[in-house]
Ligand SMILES: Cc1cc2nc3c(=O)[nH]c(=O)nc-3n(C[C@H](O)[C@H](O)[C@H](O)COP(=O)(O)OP(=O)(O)OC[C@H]3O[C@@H](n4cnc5c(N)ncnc54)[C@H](O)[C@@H]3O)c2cc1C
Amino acid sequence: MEALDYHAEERRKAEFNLDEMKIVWAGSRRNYELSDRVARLVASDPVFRKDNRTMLTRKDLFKDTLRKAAHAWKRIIDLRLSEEEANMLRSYVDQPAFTDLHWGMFIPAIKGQGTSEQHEKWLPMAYKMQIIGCYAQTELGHGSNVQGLETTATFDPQTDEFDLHSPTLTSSKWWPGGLGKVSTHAVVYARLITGGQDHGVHGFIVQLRGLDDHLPLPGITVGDIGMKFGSGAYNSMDNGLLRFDHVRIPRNQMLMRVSQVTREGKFVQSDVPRQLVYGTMVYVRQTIVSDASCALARAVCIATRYSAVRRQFGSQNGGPEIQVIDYKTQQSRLFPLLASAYAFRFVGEWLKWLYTDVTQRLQANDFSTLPEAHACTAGLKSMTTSVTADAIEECRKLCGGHGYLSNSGLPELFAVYIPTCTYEGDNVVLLLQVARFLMKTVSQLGSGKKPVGTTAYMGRAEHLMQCRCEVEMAQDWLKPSTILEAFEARAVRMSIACAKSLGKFSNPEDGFAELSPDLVEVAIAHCQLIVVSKFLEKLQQDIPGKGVKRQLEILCNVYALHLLHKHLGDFVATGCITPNQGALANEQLRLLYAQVRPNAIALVDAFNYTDHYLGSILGCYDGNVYQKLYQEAWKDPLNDTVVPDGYLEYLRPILKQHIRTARL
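Would you output the structure of this chain only, in the form predicted alone?
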């Protein structure tokens, strides 16, 4: 018997070619076919089931993670998967594990900061997983301020070794994933000291556990830091703590691509520019932005499908109630998030190009675009992760009471995702870095030095400070040039206004500290402009498929005009638009929501997520939500018995009034 599709009618409404939109979302036909094949491979494997994850104890959850990681490694070897396919398989398993840090941080750190000799020694073992590594940087007392790390690595010229030591409680390494129970090795960041002189923070390869018995080596104290937010979620990861009590390692285990310590203990810089390290940073942040679009798309997919299934109020003469997705309040909260998922996807694509461009320039010793690329990726990491974290929670609210159920998939998705707002740079700290770069750019406007890359618009500051928005009717807001100029003018005017305010302080650093909330807003305006401009650039490409480009144009306009409506105060206060033009933008936004509505289900189908990957009853492909919720309820361990454990000891005495009262 053929399964029912409760979304069939919704899918018939679509005004575009779904298969072509799937390819646009994936980035290419090859990417689509590859991701589809790997996602289905994972979904069909019973070892990778995850519907019971939130009910497991921490120990059972961790053992389950080890089992899945081992099985994934076996499948990767048996099927001879490429590195790209292997990474994809691990992401579709969808359970944070030590392998994330081994492949995502430990190996790239050695590749980026190690010499060719160190590559030859360590990478073959790491690639075969004969050693498992993590990235031990963050400490109990310092995270964002890397230069404040306290762990020391003191060179001993007598033995040609470094002595690693944790001199204070706050110098304990704290948080590295994979450290708590699994990693045999770590790239440890410590203060390099030679001849009594502190040379700042450098990386060292350190063995932590025996390769035969997995016991910590002498002088090493290591363990897990404990439960984290949520059930299931990131608790599958063994975030660890680590202390050194004068642990000695050979001199050649310092990562020496950029700087070295000689046999005599002399600290020397190599010919390799320090800026090369930034290439890795651009890569990591580009990955985080791409992951943001993916996590946001998952939440939006769940909320959109459930909003089409759920009916509430408005029944006429005993007929069906109104689909929740047809309420304008639901559309105005949901559709901008749908548009944001696509916007983040395309800016993530562009960041891949930027990483390639930066890498090529670095190899040619061209560092001219590096400060701008660094600021741009820092800002986009901050903005996309903050928006996504908030959006997942908004999607939970959009699903009403059932969104609070663990099997809606949203509570766990939220708990797993929110650490991204902190790791790889605290989001507010990153925005302040962006603002500092923008203030420097503004200060150089009169010097003849042209702004580059995503700040090129500042080269037209004179025009943008004076231009007036020419919108007279709501439909005028559909012109890409009108939207772009409004966002550019707002960003320039906010930057220049802040720069003028900073100029009133005799000490610039005092001004920066005092005005930091305003500077954060300036950075956000700049980052929003980048995302809008990259979405508009995407639409300049040749995009095949019936109605595909038209839907993307609608989503681009929703994204931009929603931001304009949300930050109307900025646009009006800076004189970019009038209050009436703001009202017209909102009017156009309502018309756009009506155009998204018939395509909403197909637009989330384009993400091509399997039910396994979504991990949500509310977001299941066939929309058979109520039957599945009812069936799932009976699988809870609490329902294993009709009468609960503890009835005789605790509940019956209350009911029978047998509880004795103590005499005071």
Given for the second form:
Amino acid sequence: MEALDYHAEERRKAEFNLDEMKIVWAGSRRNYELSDRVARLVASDPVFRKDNRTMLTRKDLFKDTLRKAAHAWKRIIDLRLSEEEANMLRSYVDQPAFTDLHWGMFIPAIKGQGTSEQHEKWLPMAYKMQIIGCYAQTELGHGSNVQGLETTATFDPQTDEFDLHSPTLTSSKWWPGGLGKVSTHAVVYARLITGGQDHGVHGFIVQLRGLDDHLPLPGITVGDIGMKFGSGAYNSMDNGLLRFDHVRIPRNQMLMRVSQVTREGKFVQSDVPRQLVYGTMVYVRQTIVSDASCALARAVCIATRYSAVRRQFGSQNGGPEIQVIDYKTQQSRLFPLLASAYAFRFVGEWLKWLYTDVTQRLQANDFSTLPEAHACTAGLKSMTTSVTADAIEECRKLCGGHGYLSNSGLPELFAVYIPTCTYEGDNVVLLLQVARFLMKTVSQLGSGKKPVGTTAYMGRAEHLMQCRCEVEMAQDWLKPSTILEAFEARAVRMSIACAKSLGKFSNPEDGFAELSPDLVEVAIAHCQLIVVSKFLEKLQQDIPGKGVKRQLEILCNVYALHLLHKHLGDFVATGCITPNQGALANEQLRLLYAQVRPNAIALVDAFNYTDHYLGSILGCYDGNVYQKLYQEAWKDPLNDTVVPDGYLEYLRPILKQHIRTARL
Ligand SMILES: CCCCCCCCCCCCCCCCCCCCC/C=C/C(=O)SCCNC(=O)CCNC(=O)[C@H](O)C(C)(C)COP(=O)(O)OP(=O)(O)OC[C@H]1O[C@@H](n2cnc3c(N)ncnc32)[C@H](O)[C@@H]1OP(=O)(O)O
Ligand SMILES: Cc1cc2nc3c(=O)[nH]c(=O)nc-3n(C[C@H](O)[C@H](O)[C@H](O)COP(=O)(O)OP(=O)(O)OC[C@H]3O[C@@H](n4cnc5c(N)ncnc54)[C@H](O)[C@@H]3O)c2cc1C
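Right, and the form predicted together with this ligand of this protein, after the form predicted alone?
Let us now look at the entire complex, which starts with that chain.
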């Protein structure tokens, strides 16, 4: 018998080839096939079950994570999965674990900042997971201000060792994932001191626990920092604290690609820029942008499918009520998020390319594109995670009361997701880095230095400062060049206005601090321009499949015009568009929503998420929401007994007292 599909009618409405759209979403046919295979592998494996996760105690959750990680590792070895497939497996297992930090930060830190001898010594052990490492940078007193870290690594020429020490309470390492209970090693960031001189923060490989007994080595205090936001969620991770009491490590455990300390204790700064010490963060920020599209797509998939099932009001002659997805307000809240998921997917693909390019250049000692890579990864990490975190909460609201149920999947997704706005750089701190980069670019405009890459548009500042938007009718807003010019003009005008205001301060740093809220807005405008322009560039590619390109064009226009509508004040105040042109953009947006509507379910099907990965009754593929909600309610431990535990001690005495009082 064919399974019931409550979305069948919706699926029939789609105006494009779903299989081809799945390939566009995955990036290539090969990626699609790999990802589909790994997703099914995880979904069908009982060890990776996660529907009971929010009910587990912290200890049980942590043990469950260890079990899943060990099982994942076994599957990776047995099936000889590539690194790419292993990473897909990590995503689909969907449980933050120490392995994220080992593979995502410890190994990249050694690769990026270590010498070839250090690679030879440490990487083979790390790749086989004979040692497990974490990334210990943040301290109790300092996270954003990396130069403010207090842990010291003092070179002792007598013994050819560094002495690692935590001189104050605030110098305790605090937050590193995997540190609390698992890691045997860490890349520790500490101030390098030689001959009494402080050379700033550098990375050191430090063993923390014995490889036979897992006990902390002498001089090391280590533990977990405690429960975090939400149930389940990020509590599967052992974020840790760490203190050193004069712990000795050999000199060759300082990561020495950027700077070296000689046997005599001489500090040598190589030609490599000191910012490469921050390179691991650049790498992870780039991965976070791709992950943002996945998390956003997940929330949007749940809210879209549920909005097509849910009906409220408007029954005519006893017929069915209106599907909530047909309300224009629901569409205006949901469809821009759907479009953003696609937009972030494509900008994530592009950022990966940019990162690969800069890495190849760095290997050839070409550091010219490092500032741009830093600005793009910092800005896009900040923008995409902020939007995604807000969007998950919006999707919860779009699902009404049922969105607040744990089994909607949205509360846990929110709780796991929101720290991305803080880790790998607080989002505001990162936008200020972008603003610094933009102000520097503006200040060099007159010098003959041509801006390149994502700031190339600033080279056309003269035109963009005075150009006039030519939109006369709503449909004029569908022209890619019109959209692009409006976003470029807004970004350049906001940047130049801020640069002028900065020029009025005698001390530029005072000006930067005073104007920082405006500078953040400038950085956002620039990042939005990048996302819009990369979406438009994607549409220049050959995209096969009936109706696929057309749907992507609609989504691209939704993405751009909803931003224009949301930030209308910026566009009008800078004179890029008139209020009337803003109103026409909004009119066009409404028409676009009507075009998205019949395709909405198929557009979220294109993410190809299994029900296991979605982890949501509201978002399940077949849309059989009510029956599943009803069945699930009976599985709650509170329903194990008809009369709850505690009735005799606490409830009955009150009830009885109430009866006595009533009789009086
Ligand atoms: C159970 C399943 C198991 C399955 C097993 C599977 C196997 C899996 C396989 C694969 C897995 C892969 C996994 C990947 C997942 C990854 C998950 C990651 C989870 C992350 C957890 C969180 C970690 C962290 O948070 S780590 C700590 C992060 N900390 C920060 O981000 C700190 C933020 N602060 C800073 O970055 C800096 O301090 C800054 C930039 C704010 C200021 O620095 P500064 O030194 O004071 O600099 P400043 O004076 O402002 O600028 C000087 C100069 O330098 C430029 N600059 C700054 N930063 C950089 C940079 N990074 N790169 C380049 N240039 C930089 C800056 O622009 C200035 O330039 P100029 O103006 O030109 O001088
Ligand atoms: C779940 C999680 C996992 C983590 N994992 C790791 C890990 O594995 N390894 C590791 O080393 N660290 C880790 N961290 C730490 C993380 O990197 C830091 O918390 C992060 O970099 C933010 O730094 P902070 O906590 O010092 O925030 P703060 O800088 O203290 O931020 C507090 C507030 O001050 C504002 N602020 C700070 N500086 C400025 C400024 N210059 N201008 C304007 N506003 C400013 C911020 O916007 C924010 O609103 C993790 C954190 C979390 C939450």
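In this text, rigid core is short for the largest set of C-alphas that superpose within 1.5 Å between two forms. This is a predicted model, so every value here is computed, not measured. Positions refer to the first chain, counted from 1.
*Asks:* Tell me whether Ala594 is among the residues that move between these two forms (Cα shift of 2 angstroms or more, core superposed).
*Replies:* False for Ala594: its C-alpha shift is below 2 Å.
*Asks:* Once the two forms are fit on the core, has Tyr278 moved its CA by at least 2 Å between these two forms?
*Replies:* Comparing forms between these two forms, the Tyr278 CA shifts at least 2 Å.
*Asks:* Kindly check if the Cα atom of Gln269 is displaced 2 angstroms or more between these two forms relative to the superposed rigid core.
*Replies:* After core superposition, the displacement of the Gln269 C-alpha between these two forms reaches the 2 Å mark, so yes.
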